[in-house]
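What follows is a single chain, given as C-alpha cells, in the form predicted on its own.
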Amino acid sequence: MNPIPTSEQRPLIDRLTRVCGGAYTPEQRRKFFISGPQWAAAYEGQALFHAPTRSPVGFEEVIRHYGELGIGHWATHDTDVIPADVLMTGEQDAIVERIDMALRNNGVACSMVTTETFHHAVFAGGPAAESPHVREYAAARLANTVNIGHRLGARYAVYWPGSLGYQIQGAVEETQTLRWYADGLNAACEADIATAAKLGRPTLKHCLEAKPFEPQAEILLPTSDAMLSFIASGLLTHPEMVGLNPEYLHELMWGCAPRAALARAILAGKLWHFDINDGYRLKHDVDIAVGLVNPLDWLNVLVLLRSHGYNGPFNLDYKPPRTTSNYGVFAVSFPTAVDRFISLWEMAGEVLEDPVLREATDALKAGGVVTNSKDVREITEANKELLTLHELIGHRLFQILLGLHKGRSYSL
C-alpha cells in the first residue's frame, strides 16, 4: 500500500463519507431540538494524561459550522467564551454582543448556558466552599450566567456540581455544604425571576446534571436520583424552577440503566434537558458520540422518550476523539453524530408502530385466563407461556435496529 499524501487525505475522508451514505440534510437536522455545545466542538483533545491534538476554535467558527450543518442550537459555559478575568465587566458585554451577532448571522439559537464552577482555582474547595467569599463569588457568577442567558435568548441553565464533594474524609460537613449549594441555586433563581420580569421573558429552566465520580473522590450529588431528593429536600426556595439534565453516560458510568433513570425523572416531572453521548459502564467519562457503543440501548431510551412526549433539548455533550482532526470535527464527527441520533429516533417511531411488538406487549398486559385470582398455581400456569414474549420483544428490537423487519437479510 502506498502512503497517502497530505493533499489527498481530506478528499479521501470526504469521498468515504459520501460512500457511507445515510446523511440527512441541514434542513432535516434542524427539525430536531439538537444543541451543539461550544466545549464539545472546541475540545482540543487534552486530558489528565493527554496533550492537545487539535488547535483552538473560537465561538464564531463553531457557530458558523453548526449553522452550516443544520445544528440549530448552541450552548456554552460562561468561561468557554468569556475569560474569567473579564466576567461581569464591560468587556463581557462586548463579547456577548459578538456571540449574539454570530448566532443571528448563522440562524442558530442559544438554547442553554451554564456556569463553570469546577475548573478555576477559586473553586479548589468546590462551588460551596467554607469561605463565604468563594460562595459569594459563586452566587455572583451564577446570577451573571443567568443574565447572559437572557441576553442571548436561552431557555435553559444547567449546573454540574462535579466538584461539590471532597477528596479527604471529614474535610467537609456534608449537610452544611448541601445547604450552601442550595443557597447558590436560590440566588440564581432569584436573579432569574428579577431579570425575566425586567425583560418580559419567561424564567429559565434550571437543570441539575449528576455525575457519579470525577473529579472529586466523593461527590455529594452523584446521581439523578440524589438530585431529585435534593430538589424535594426543602432547601430550595423555588423547587418548581429546578429540574434535571441527566447525561446518558453519567447514568451508565455507575452501573445504572439510563432508561430507568430517565423514567424516574419523567415520573417526577423533572426531565427537562438531556445530554446525549455514549460510553461504557463502570469506566471514566469517555464522552463518545451517541450510538457508537450502545445502539440497542439508545434505541430503547428513545422509545421511552418518544412514548412520553419528551420535547426538550438533546445536547451533544461528547468529545470528538483525539484522533479526529480539526477538519474532521465538522466534516465527520458532528454530522455523523447528529445523523445517528436522527436514525435512532426514527427507528424508535417504528418500534412504537410495530404490529409484532404491539401484539406482544398487549398480550403481556392482558395476561392469561384466570378463574381464581387468589390461586397462585393457576396464575402462574396462566402466564408462564406469555412471559416468553419478553425475549421475543428483545429480538424484534434487534431486528428493527438492523432493518431486518424490512426484509434485509444476510447469506453465507
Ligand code: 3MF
Contents of the next structure:
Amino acid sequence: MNPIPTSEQRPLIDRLTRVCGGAYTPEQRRKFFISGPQWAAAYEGQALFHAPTRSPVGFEEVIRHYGELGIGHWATHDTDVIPADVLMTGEQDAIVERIDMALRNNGVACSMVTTETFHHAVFAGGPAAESPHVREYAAARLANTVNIGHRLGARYAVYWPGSLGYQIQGAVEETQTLRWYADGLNAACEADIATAAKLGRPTLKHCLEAKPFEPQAEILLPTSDAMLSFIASGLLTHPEMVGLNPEYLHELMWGCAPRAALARAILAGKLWHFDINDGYRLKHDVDIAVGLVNPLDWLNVLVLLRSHGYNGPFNLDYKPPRTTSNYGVFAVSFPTAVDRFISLWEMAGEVLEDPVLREATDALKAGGVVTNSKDVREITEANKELLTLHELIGHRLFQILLGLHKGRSYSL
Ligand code: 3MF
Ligand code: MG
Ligand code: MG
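Switch from the form predicted on its own to the form predicted together with the named molecule and give that structure.
Following is the full complex, with the preceding chain placed first.
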C-alpha cells in the first residue's frame, strides 16, 4: 500500500468504521442509561511517562458530540469544567449556566457530579489530611459539588478518594484519617439534605469508588468491600445515602472477580452506579474501553446485572488510547465503546432466555436422585454426571458471545 496522505486518513477511518457495521443508532443508544464523563473525552493522553497526544477539548464540544452520538448523560469533576481558583465564586455560576445551556441545547442530561480531591497540590496530604484547613476546604468542595449537581439536575455524586492513603509508612494514623474522611462525607450529605429540601428535589445518591493502587502507594479504602465496611462502620451519619460506584477495572486490578464484587454490592443493596471499562489483572489503571480485553467476563457481568434489575448508570470511565486522534475520540472511540456495551447487554438478554442454559441450570438446581441424605457416597454419585454441565455452560456462553449459537457461517 502507498503512504496515505493526511487528507485521506479521516475518510479511511470513517470507511473502515462503516465496514465494521453493527453500529446502533443514536436513538437506540439513548435508550440506555449510559453516561460519558467530561474527563474521558477530554483526556489528552498524558501520564507520568507520557506527554499529551491530543489537544484540549472543552465541555461544549464534548456535550455536543455526546448528544450527536446518542450518549444521553454527562458526568464531570468540578475542576474538569471550573478552574480550581474560581470554584465557589460568581465566575463558577457563569460557567455552570453555560454548562446548563450546552446540555439543554444538545439534549444531554447531567447524571453525576464528582469532586476532584486528588490532583491539586492542596490535596498532597489527601482529602482527609492532618490540617483542619485542608479538611474544611475539602468539605466545602464536596458541598459545592453537591450544589452544582442539584443545579444541573444530577441524581448521583461520586467520590473517588484517590489520595486517601500514604507513600510513607507511619506518617498517617489510619483510624484517625478514616474518621476525618467520614466527616467530609457527612458534611456533603448534610449539605445535600439542606439543598434538596430548599429545591424540592430528592437527595443525591452518594457513591464511593474504590481503587486498590495508584496514586498513593498504600490506599486506606482499596476495594468496594472495604467501602461497604466503611459505610457500615458507624462513622457515617447518613449511611442510607451512601452506596457504591464500583469500577470494573479497579476490582480486576487487585485480582478480584469483578462479578463477585458486584454481587456483594447487590446483596448489600449498594450497587448504585457502575464505571465500565476493561484492562488487565494486577497491572496499573489502563482504563481500556469496555469489552476489548475481557469480553466473556463482561458478558457474565451484564448477565448478573440484567438478572438483578440493575437500573443505575453505566459510566464510560475509560481513556481513549494515546494513539487515537482528537477526531478519532468521537469518530471511533466513543461510538464503538457504546456499541460494544449494548451488544454485550443484548447478548446478556439472550443468555437469560437461552433454552440450553436454562435447562442446564435447572437440572443443576434439581440435583440427582438421593434416597439417604446422610450418605456421602450416594450424594456424590448422584450429582457426578450433572456437574459436567458447568463446562457445557461455559461453552454455551462462548457460543453466544461469538454468535455461534445461531449457526456457524464459516464453511469447512
Ligand atoms: C480513577 C477514576 C476516577 C473516578 C472519578 C469519579 C478519574 O481511576 O476512576 O476517574 O472514576 O474521579 O469520581
Ligand atoms: Mg480507572
Ligand atoms: Mg472510575
